[in-house]
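The form predicted on its own is given below as one chain in structure tokens.
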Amino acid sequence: MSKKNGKNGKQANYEPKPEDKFSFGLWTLANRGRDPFGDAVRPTFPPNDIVQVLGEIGAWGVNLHDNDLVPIDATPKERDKIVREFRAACNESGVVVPMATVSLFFHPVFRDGAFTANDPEVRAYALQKTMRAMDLGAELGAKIFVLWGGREGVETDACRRADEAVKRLREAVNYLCEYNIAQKYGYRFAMEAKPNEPRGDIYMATTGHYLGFIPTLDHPEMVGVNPEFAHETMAGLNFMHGVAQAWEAGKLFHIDLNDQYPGRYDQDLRFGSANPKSAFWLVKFLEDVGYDGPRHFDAHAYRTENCEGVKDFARGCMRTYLILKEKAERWNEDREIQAILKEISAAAPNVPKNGRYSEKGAQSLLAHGFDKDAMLRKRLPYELLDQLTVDLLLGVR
């Protein structure tokens, strides 16, 4: 089923279209259900087959780590054959590659980190591997390059000073920006934060950490963030608030959509499956501000599923986003909701403006007499506003 009654009794279409810019990582559909306590439950899902399925279900894009596609020890000849066939599969399925990234966490050589590792040889190898991943992504047409430092952290701070790790990370990102310029790739780098796992603590724990780090780079205009729903929610944070700060700073280059229960390991649940209200506010924000980047689903199917269930998972991510997008449109058009918003934002007569500072404005503000009792009498009906939102989400409004 793809349609139901939408606003004003019209049929709402929840089938994805290319302009929705829905993308999935190769690693998401290829996830075989392996976890720390149990082996794989699904067969291997080859990259070219994944692309075919994504085209069938209406996805717009596919993203990849370097080794999702090309084995880490592939020869140049093997690498070129794999890339050539993958590009042909993308063209045949009408699927684009908007983003590429690099695995600096899976191979045991990165047991102490990559860009922040104590061993200079490991740091050099991490740069080489990333540059080659950038070459791969550029060959496939990617214009966004995500950097997730999954191993850039510690179990004990005895191993290095934290400020030294930040310096090493800055040096690496500066190097990659220069390589990007030299190769004329036109990448925008998107930094992805996470508080912990697989390390006990990861240095850049939240999107806010990266927003503080980026202005210290040689080319800050080239670097933004890739916030992930699960990563911020793990720490009990309000994901939409982090996304909003990134957007306001002009740094929302990419976004990872999934779901997560707070305070637990990284679950990567289907988008909207655990926190539909939080997902609603996120979708509403992205649509209200006109975010036009990829809407990337970094999640995977339940371990109970077979290959058909993986397709159900992917369809569900896109469908839920589109349902919540339609709900957001209805919220913005709801007369009672909009009247409440207008009421709570209305200013009393003669209130001095307090935007940009001026000497005249400051004097006017200092001279003004505020009636605190009158301000306190103004009703802020947030209980009603929230219940109207819940009514709308639950389909009774």
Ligand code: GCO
Given for the second form:
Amino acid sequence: MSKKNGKNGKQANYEPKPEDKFSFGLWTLANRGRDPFGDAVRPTFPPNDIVQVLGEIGAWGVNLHDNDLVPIDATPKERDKIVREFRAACNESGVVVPMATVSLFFHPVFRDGAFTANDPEVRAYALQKTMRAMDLGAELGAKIFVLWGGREGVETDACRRADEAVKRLREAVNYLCEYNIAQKYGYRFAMEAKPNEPRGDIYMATTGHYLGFIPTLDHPEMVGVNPEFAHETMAGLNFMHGVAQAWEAGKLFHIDLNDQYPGRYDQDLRFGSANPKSAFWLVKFLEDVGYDGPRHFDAHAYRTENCEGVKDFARGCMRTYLILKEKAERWNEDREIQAILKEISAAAPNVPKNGRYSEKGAQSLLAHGFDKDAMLRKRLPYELLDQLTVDLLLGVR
Ligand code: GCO
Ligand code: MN
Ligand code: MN
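Starting from the form predicted on its own, produce the coordinates for the form predicted together with D-gluconic acid (GCO).
So here's everything in the complex, that chain up top.
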């Protein structure tokens, strides 16, 4: 990948730096290409080796589920040794652990869900497992704890009333918030929505569902969201819009970046590889508002790749983000684009100012005569604005 001089003489070599806060889940690089129809195509990639590779390619952080690192049936002694060695590997590679999470989906015991399962014993086990995963994350320095309810759903609604699932989920998250306080972990929980896969339907299908759920918790300030590009795209939604709403509500605690073609199975493609224009609007949004949390890639390499290809995949995620970030800067500096933006929201003279309600203001608004024909004459050159964007993205501007 050659170095190029960007506009304004800026060096644009797209090399990731720690301040970019790029992170990868252990499970992403460790993905062996297994799918419902075929077995693994790549060898096991041990956690400590992954951390070394992440350091080598310039990533800042590594995230993990409890069982990405510690096997589910490990003894306390085995666990401590694994954690000690992993910490040493992280320190050696200069890679931090910003986020931890828990697998409540892989073990068959979670076949009916975890926090929402009908069996109270499964619900209790899910809580215990999550508390232990919180202990593990805290030991590694994580301050964000992601909760993804992959199995919290149904194939048939005969199994429970859907509002009962919401109540059970609330009870569990409240419990975990209390544990967070009692242990003084200082975690912020980030709830990750997904519409389906692995369940036929998953409760809390979108980021918006979670934004409605969070204010009903005992400690809403401790809980935010972890929106994922692929998940909202699977639901046919505009990902950036969901991210923007979370941001505006002060709830964007984490983000999962990848890509996805709508109407397909859960693809977890390299960031920006399927919908580069949507990825551009997203990166522009995150950079414009100054989001300073982790930029986490929750994706994996094509099943056709070998171990070298996994590195190409990981480098590609970061490179595309940085290219789009540079494009966003150019977009913001582009005079023609900026002039159009100014023009489209300029007010004609004598427009009544509304803003906050007052009786006087309402009276004058009610009395105002609007010239709809004049309003319609104002041009809204969005075709031109979009084409300028396309020119910029395709590299001819
Ligand atoms: C998926 C999810 C997961 C979660 C992860 C963190 O579609 O499988 O995106 O990768 O992000 O389990 O909790
Ligand atoms: Mn996903
Ligand atoms: Mn995810």
